[in-house]
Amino acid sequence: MQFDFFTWLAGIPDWIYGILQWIYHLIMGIFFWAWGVIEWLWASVFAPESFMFLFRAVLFPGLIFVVLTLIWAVWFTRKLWGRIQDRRGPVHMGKYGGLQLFADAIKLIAKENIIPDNAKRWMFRFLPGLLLVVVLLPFCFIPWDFDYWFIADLSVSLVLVFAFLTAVPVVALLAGWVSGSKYSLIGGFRAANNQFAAEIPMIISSVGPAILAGSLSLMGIAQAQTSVWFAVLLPINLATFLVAAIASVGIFPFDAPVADSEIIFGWRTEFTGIYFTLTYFAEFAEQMLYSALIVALFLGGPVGLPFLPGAVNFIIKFIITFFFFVLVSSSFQRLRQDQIVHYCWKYLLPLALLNVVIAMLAIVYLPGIAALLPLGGP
């Protein structure tokens, strides 16, 4: 078969045209794909509604705000403990010792992460981070403000918060078990025991506000207190919730799970470096969460001084509540494990139930109180 040069030459324009078409379609395909990505980013991130949701979730009242508040909470706790116990507290790093936490964090992160030979290695690495995430997620449901400054408002947010918090002692027990140490395991069992002892009185204490508001939403409970704070109708529930929350966190006087004079440092004994830092921050984050829950359930949430924004009212009450949280935890001696169960079940539980019953009777027989609540409205 002979090669026809002139026929081949005549087909070059069609070949070039085909290549140009292929390049054109490729460029247009890339362009439309990039344009679709830009439209998706705009709809998901840069559109006003989506952008402001991300702003709330990331900045305020989201992750960055919670982390900054966590840093403040650690500093505030150490300074307050120092004043109560006639010590100076942190003073050397930064103004009023404000940079001491950063120095401690750098020191801990720089330390070697020692994993015991008997530990389950991947779980040992995974559980501290999981613990911090479980404690931080419920902050999504805290109603810092009625109109705007909240991340999620679900009809069962109160139930979800307790569902997350119930996982905390489970993680502590698993952390004690995977550490391969008898002290850690004993501390894990003690942490679970604290939760079992304190959880029922705490949930009963939160049932009162839910019943009075007729809602299981933290937003709905806070909105129901525009006329009267539930701390007025449920003062005993406020006290029992505070004590049960301290017992659930496992700090003084309910710190048997990490009793250094008995079991070294409990379920956190084997954690070092960044792993210990995560568990340390999780403890303070849990205290902050319970303080925010007390504000939402009993102190009206954003309801307060009318000339201040709702979020500012909430933060002021949050700081005051956290102050009492630290005050109680720094003023009493350590209780034995059996005493913790004894006090929670023998005293906190009956008192929590009694206050709910009294509040229900007051609503039925005192119409003036019923008129202040959503259930007693017209």
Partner chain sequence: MSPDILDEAMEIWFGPQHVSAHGWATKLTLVGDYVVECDPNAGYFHRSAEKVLEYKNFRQGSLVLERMCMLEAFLAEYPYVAAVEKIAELEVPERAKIMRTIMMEMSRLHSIQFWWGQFNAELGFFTMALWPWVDREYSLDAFEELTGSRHTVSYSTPGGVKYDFTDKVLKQLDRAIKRFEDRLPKFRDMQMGSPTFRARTKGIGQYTVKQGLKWGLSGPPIKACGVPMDLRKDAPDPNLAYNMCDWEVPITENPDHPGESDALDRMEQRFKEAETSVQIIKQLLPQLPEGPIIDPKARAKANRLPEGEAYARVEGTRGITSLWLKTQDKAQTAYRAKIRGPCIASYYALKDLVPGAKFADFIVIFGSLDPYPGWWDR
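If you superpose the two forms and keep the largest set of C-alpha atoms that fall within 1.5 Å, you have the rigid core. Owing to the predicted nature of the structure, the values given are computational and were not obtained by experimental measurement. Numbering follows the first chain given and starts at 1. First, how it differs from the form predicted together with its partner chain.
Relative to the superposed rigid core, residue 362 undergoes a CA displacement smaller than 2 Å between these two forms. Relative to the superposed rigid core, the position of the CA of residue 26 differs between these two forms by 2 Å or more.
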Second form
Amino acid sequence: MQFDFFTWLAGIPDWIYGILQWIYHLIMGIFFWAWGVIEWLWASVFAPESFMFLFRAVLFPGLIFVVLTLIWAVWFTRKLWGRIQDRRGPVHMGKYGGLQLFADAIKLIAKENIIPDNAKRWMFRFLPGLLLVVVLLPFCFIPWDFDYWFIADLSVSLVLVFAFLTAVPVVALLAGWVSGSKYSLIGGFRAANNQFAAEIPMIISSVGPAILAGSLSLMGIAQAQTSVWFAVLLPINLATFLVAAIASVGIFPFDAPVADSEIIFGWRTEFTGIYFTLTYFAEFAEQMLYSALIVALFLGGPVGLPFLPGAVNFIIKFIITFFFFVLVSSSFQRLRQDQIVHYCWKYLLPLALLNVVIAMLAIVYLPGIAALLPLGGP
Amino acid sequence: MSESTGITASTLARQIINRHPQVSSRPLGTNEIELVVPSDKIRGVVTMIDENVHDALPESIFGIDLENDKYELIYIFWSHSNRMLVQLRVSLEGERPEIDSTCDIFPGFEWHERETREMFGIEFKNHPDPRLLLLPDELEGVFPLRKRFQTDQSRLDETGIAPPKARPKTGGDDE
Amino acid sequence: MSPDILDEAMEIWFGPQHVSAHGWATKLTLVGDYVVECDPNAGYFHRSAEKVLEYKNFRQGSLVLERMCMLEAFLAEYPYVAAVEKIAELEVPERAKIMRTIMMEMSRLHSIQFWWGQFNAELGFFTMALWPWVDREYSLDAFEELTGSRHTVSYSTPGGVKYDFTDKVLKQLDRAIKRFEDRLPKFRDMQMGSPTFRARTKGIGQYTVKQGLKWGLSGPPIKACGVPMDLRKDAPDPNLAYNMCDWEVPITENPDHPGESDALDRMEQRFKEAETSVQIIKQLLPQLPEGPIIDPKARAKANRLPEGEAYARVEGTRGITSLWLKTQDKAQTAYRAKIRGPCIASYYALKDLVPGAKFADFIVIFGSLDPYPGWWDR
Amino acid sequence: MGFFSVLGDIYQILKHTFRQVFMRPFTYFFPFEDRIYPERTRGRHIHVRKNCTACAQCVRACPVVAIRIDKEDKMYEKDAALYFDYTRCIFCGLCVEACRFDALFHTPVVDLSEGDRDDLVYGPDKITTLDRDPLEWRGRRFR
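Shown: the form predicted on its own; wanted: the form predicted together with its partner chain:
Okay, now the whole complex, with that chain kicking things off.
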């Protein structure tokens, strides 16, 4: 075969054209694939059901709503503590100090983050965010309403919520450990101690509603209360759950983990700036979560005034429960950590069990009661 | 504290002087007495007070700088039930005078002795914890309450009036 | 304790930058949750008052004293004034005597109210911290109406007092006392009735009279053991009016251990002290005679003092407060002034009292003895 | 039984706190509301130069050397200029007590805050008058 220069020269445009075509098809392939993905996404997100699910998960009973409620809760707590203590609470930023938390948050976020030399840096940065996420996740199982305005309903959501909440003191203990400070370490162990004391009475208290409703789902428990609230049948359980919840969060009468006059700020001592903001929010989010759980487990969930939407009923009851949270948390001296265990195990646990037993006996021997429950009557 | 020994100041003084004849006494007021104690007898006298007065309250120990390396040490005891005040006065001499510590008899004196040591340079022998109490470490051995310790008087020049006449020596100003 | 235990010990500095350590620092050695060694450190608040007094003339001296403890300024400045009066042989008019006594008792009431709030803040109960502080404002208003200053009053002066009572002052005094008496039953419910308070303080920091006397304790900490040891009765000062009214030394008996006191007894004792103060003020107010408030020759006499030594004491809120004054002939300033604060004993007592207690109880023991750093650092 | 009496105590305490929620708060809205200070309030001084005799008794009485006198600076026949250093003043009232010519008084003005430390030394122009520049912050006027 002989090499013909001119033939070779005439073939170059074809060759270039081939390369261009190859590139063109490559790009178009990628483009149509991406277009297909976008079309699919578009179709699935803005299909009515899917879009409304996202709306619920992100906006109304979901993240944004919970964060707004969180901000409101911090303001409400501070204002109420102020009133109880003969003060005014926040007044300057916005009407009645309503914007105070934004001012605080901006100030804290703008502050320098100080990480101690002894701290494990990666964990120290990571844990406060993890804590807030762990505390915010269980909000997706709260039955804000029966038919539409809830995010998820799982057959074992009650168990799942407690599983998430058990992670909180673990994070606190880790945070105390990685801070590299003695006060933080003591505070972390005290947080674990608090959870150890409060977890069992709290779960036993929630066993009552679960048995009466015959369901482990929060939605199922709330739906079981359409005819009678469990607070009527299980009043002692309501009280024990409230006390155990306060102990578990670690606010005022049970605030040994963050006792400021003993161990400066417990496991939060070394956190500054945004890290402190996150842990501070997590504390209030946990209080809110327990208030919402109390409403769902004992106070009928969305059941209430018939002319109001279910979510509004839920929120009204939620506010009242939160008010009692604040009231109880500003009325007592701090207990020592061994006394917390002592009281939780010696008084709360037997009382919680007692009420479950009494409720069961009542169902068996008082004929009218079983008919009110989904267990079914004669 | 139901039992009452009912001891008066003069009785106590007589008992102490009987045991330690070097001690002399001087009345200060009603049921208040001052005992002038030689520095080697101080432990004996304080022990006697502890034994004879059941509710003796160790109020304070402090030094006085009498200048020219002379110091006085004053111990004050008070008894509530007898309404009796006993004041011991010990004269000491020397650049770094020494005296026996009494804080094993009355633990409340421990800090008073530490303070007197750092402020006047009076050594308390057998003191369990002779650290500085109030002063920072750089003032160890400076003895601020001695009269020869100079303080900064420069502010007085700012007043604009003629510099104040040199205060009497007794006023404590060594300028 | 064996050396093996101390190998596992953790040393913790409680202060000087701790939240509830304002001007003091204590080194604690912890084994587990128990304190095995306590080393109180003084000197963080040292203002060299005794040296300063050697440069101030006899009218300026009481200003230094009242700054030792601003909470009981009327009581704190009195020993200096009394010592100067003793050396200068000044006669105090009857009206001035009674006015001094009334204001000293008001000062005691105010100081107890402050301590009360502070102790509760240390126990993590901020509601009960701010309620007594509100009542304290009424006392402070009376002080301001009388002297023109809320804390550093500079009221007593050699030979009498500086400011006369006016109708407005009397009205403010009545208002403060009435406010205290109105709120007392409520406070008793909140304080002595509180189960958490009893749990935290019962049996904590217990000592006998003999131990307390050896440490040099006086005032409420020793009266709480059930012995009436009070300078107001035992060493009546001719320049004060305690013998003009009818009152009993308040004491508190521990029902389980006679002759001992714990933190609960000391709180009860402070209640009784405040009630006694109010009782004395109420008896003295109608007895107020007309007349001068200061010896007319006092100004000239207190200018230069003769040679002499004087020891003046007063029963302060926290115990025996005294001043030993030595002057030389025709001196304008003191030759030597020794301030004996009551709290030097109660702070020293921690050394023997705290070992064996739990770490969380350290602040309870400290708070119940009511030490004020100004008194031991001077 | 002890348990029930404890429950009663807890109920009492919760009742007291619950009532307090609906009471008027004790504090006031500070920079916009202020209480009336009594006549005797020992606030900043005012120097009446007309009555002053330059006797310097106030300077001698001052325990913290907060007053400086300048006898050259005369406005009337025998007065003198006073400089008050409010970084040092402890408001004890001894200078006012020492003045026998009604030339020095305390006033009920107690908010002396300044942005600069040097502004707290009140010279003869500031100490003889109560007028002062208004304090403005973020468009709001505080005095």
